[in-house]
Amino acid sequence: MERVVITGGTGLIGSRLKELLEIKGYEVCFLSRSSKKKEDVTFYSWDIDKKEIDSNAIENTDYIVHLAGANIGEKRWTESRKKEIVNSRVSSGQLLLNQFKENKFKLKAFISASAIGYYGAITSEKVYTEEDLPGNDFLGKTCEKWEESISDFEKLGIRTVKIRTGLVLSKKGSALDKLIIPFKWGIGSPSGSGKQFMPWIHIDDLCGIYIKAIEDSKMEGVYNAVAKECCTNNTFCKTLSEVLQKPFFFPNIPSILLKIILGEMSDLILKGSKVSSTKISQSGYKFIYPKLKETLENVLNVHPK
């Protein structure tokens, strides 16, 4: 039986994937720095901040899955929120090279999550690919920091993948949770222009693209994961009021609100661009939720007349 250890693992996506692992008979562990245990999982501490790990969770370990990091979405973006976002990535990142330059452990691969954030918050026609630079902006930046913090696994001989994530879509737990709210009233509209993009992905996709990173020894290097049908701010919202069968006719959310609510944190909503699927479609991939209808449906328990 391989092992996966899972930083992060508590998580929505590390919860999920555990689970789909599980099926298909894996042994999976948690890396956490929570103190929440679960009967059904092993978990493995460590202190990021003291640079302090149990070597047992990566000692005769055959995969790590790096989901750790600050809820980019979760607050305001304060100055040290800032600090606290990037750290939390890049720290864990070299807390964990540092163990396997130290104790040359043995590793089939690091899987890294990433996020499309680094192509920068920017609304344009661009598709962007794999290939692009990283945006010169907060989002941009952090991404960048991200993945260089775990670009030397490259150097051990330890086959690297990382995961640039879209909008994930979930039965709970995701951010579509608060953005369905005013859907469910009957006042839900779009925001800003309604022109950004929402690249976006159903969370057994993306869980599906984790476990293809572990099982396909081919894969390598950076992956977009977002669906294939990219759509507006626009298109989502008027297609959410729809598989809700609520009403869509209220009036954009003013820009500027957004920005007096959220500060800079409103870039996540008010800007987007299109970011390709081809990819990680083209190493075999193949979607199961590839349409946003489809996926609403799923995701909200609704089924169509």
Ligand SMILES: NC(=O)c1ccc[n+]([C@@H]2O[C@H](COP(=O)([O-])OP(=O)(O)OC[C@H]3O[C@@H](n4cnc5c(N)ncnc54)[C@H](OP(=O)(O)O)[C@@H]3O)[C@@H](O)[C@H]2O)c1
Second form
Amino acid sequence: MERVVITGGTGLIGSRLKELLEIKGYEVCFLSRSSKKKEDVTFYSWDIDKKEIDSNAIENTDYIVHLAGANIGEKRWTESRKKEIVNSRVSSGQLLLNQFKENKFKLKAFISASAIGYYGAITSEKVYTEEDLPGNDFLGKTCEKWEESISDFEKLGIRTVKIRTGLVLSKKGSALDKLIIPFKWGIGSPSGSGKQFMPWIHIDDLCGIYIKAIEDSKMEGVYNAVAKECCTNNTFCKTLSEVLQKPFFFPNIPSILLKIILGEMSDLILKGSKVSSTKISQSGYKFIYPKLKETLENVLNVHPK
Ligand SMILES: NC(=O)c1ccc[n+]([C@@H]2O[C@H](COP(=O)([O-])OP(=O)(O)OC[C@H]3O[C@@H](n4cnc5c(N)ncnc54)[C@H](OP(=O)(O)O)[C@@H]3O)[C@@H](O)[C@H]2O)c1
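Given the form predicted on its own above, produce the structure of the same protein in the form predicted in complex with this ligand.
Expanding to the full complex; the earlier chain stays at the top.
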């Protein structure tokens, strides 16, 4: 039985990935800051600041899926939160890397999360591909440092895959939980100009891509994980209203209001680039949920007649 260790596995993506990997017969363990044990999963602990890690998590492990990182949408981006967002990713990646530099542990592949924020949040008609350079804003620089922190895995001869992920849509626990509230009340509307792109992906497709990255030894380097149907904020909000069968006529939420409430974090809502899914499709991955309407119906348990 092959063993997969997921860092940050207690979060949204890791929890679902664990379920799907176990169905396929993998042994799944979590590497976590928490010492709380769950009965159905083996927990190993690490303390990233103290550079401590339980080496049992690494020894005899076939694959590491590195998802750990402070949530970017949870708290206002103060200077200290920004440091936490960066350090939780960069220091954790380096800590893992050092284990492999210092020991002769064998690993079949190291697969890490990254985000489409890599390209910078720029509203334009340009379609960003994996070849494009990082953006100049906070998320662009964060993703660049995040990916750099683990690039030496390749130098150690370990197959490395980086998954630049769009907005993950799932039944519960995703950003949709907050976004949907005004729409349920029938007062939902686009944000800012509504023209910014919102590349998204169904959680089962994202986990499918992680599983493919584990199983397909030809997969190496960077892949965007977004559905082909890349829509604007306006289209996303309109489709959400249709699926919920709620009105959609309220004026757009002014950018200035969101900037006052959220500060720099409003970039997550007010800006967004168009991102290509061509490379992952050409690798042979077949999306289960390529279309937004069907995806929203699935995650919101809406069954159209
Ligand atoms: N969800 C999305 O829409 C989305 C989009 C693009 C990229 N991503 C990236 O994909 C990865 C997984 O996403 P997710 O949605 O599953 O995230 P999540 O639900 O926020 O979970 C992330 C996990 O990381 C660990 N963590 C939290 N704060 C940390 C810190 N300060 N230092 C070290 N570890 C910390 C936690 O695990 P423990 O408490 O067990 O340590 C947590 O359960 C993240 O890196 C995220 O940036 C997600």
